[in-house]
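Just one chain is shown here, as structure tokens, and it is the form predicted on its own.
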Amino acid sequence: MNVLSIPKLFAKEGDTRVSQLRARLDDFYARENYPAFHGANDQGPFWQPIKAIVAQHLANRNGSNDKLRILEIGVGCTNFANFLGELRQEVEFHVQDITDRNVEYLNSQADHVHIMPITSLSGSYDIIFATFVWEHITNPRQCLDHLLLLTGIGCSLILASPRYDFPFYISPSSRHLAKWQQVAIGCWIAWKRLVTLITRSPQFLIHLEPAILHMPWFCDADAVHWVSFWDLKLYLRGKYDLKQIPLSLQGYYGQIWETFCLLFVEIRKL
């Protein structure tokens, strides 16, 4: 692979190569020993602010006895229902995933289990959230549009994921490539992010050859959507309020990671 072939490693949704990638990834999640399926997962540092948003929504019900409808997408073996603690009884908890490998466990945790693509979901929700799922989606525009249809005015869509728009910070899914190739990708991605900011046109880039297709799994080897905060901000501008959720991580490294390498946002319709 030479420098000129770098752009061919990326595409936008709708490209036939992206559809082929989705099929390969779905086959991996259905068959392989994916670590997220090993046992109940816990995203406590991220779930704590989400729990606070749940409590806020419950407090704003104005005397309604209706349960708060919450949907978690790409759940794996989520433990969020237990994390809610005393709030669980006031919530109708739905979960979504693309594989039925964990359906027995999920049936014990959720009120409703949806094994289907995100874009096949129906109904309405007060809160929809995903923790470290957004980077694994190959049709981010379509999914974003659909999830926003499932939330009304005053409702919350919450996304937590790595972001790859800090100059030369690239996804671990490129680690199977030679160092010079990674440097070349870093330069090309930095240029594409600059183009996005200049043209005000979001791109939602999809990495077509992630490491997971070439070597054993490691964290974010399957991060195919190279998430950009600016893609999201520009796509939603004028129609939705995009608010960053603070984590207040400790230490120099934690503050840099939270500021430049992490997407953790709440989206509400204006």
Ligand SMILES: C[S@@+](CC[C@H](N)C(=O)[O-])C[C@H]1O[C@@H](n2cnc3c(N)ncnc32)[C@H](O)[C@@H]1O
Second form
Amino acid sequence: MNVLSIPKLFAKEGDTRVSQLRARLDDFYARENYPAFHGANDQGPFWQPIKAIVAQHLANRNGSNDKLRILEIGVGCTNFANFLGELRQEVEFHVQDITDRNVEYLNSQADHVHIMPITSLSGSYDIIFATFVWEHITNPRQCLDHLLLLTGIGCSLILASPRYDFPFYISPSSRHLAKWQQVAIGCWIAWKRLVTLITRSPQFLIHLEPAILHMPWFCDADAVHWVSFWDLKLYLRGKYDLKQIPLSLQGYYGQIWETFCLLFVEIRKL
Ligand SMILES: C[S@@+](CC[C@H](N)C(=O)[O-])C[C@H]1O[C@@H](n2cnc3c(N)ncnc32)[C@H](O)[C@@H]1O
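Could you output the structure for the form predicted in complex with this ligand, given that the previous block was the form predicted on its own?
All chains and molecules follow, beginning with the one already shown.
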């Protein structure tokens, strides 16, 4: 790879190379020994504020006894239902993933299990959320549009994922490359982010040659969507409110990570 070929490592959804990448990723999630599928997960620091949003929605129901409809996307082996505690009985909990590997476990946790692409989901939900899925999605615009269709006014779409806006903080999906190549990609991505901000046109860049296609899995070797807060903000501007959800992490490192390297947002229709 030379410096001039860096732009060719990335594409936008709709490109046939992205569809080919999707097929290979789907195959990976269907077969490989993926740690997220090893047992019930624990995303407590993220679930805590989501649970508070659930409680808020329940409090705003104005006396209605209807259950709150919640959908979790890309669930893996979610333990969120148990985390809800007493609130669980006031909630209809739906889950979605693209692989049926955990279906038996998920049937024991959720009221409805949807094994299908996000864009095939139907119905309406009060809250939709996803933890550490957004960076694995290869059609972010389509998914966003679709998920927003499933959430009406006053409803919440919550996304938690790494983000790659901070200069030279790049996705581990490039870690199989030589250091100088990673630095060159870091420069190019910083340039793309600047162009996004100047032109106000979101990019939603997808990495076509992620490490997961070249070496055994390690954390976020499959983070092919190089998530940018600015892509999301610009894409939704004028139509949706985008609010950062604070985690209030302790320590110098935690605060830098939360401020610059983490996307944890609630999206609501204006
Ligand atoms: C890192 S795991 C996270 C699992 C779980 N949300 C958690 O927080 O532990 C990524 C999950 O995203 C799912 N996934 C990958 N691509 C997806 C897609 N295009 N649509 C929906 N889910 C996807 C995978 O099957 C996997 O369950």
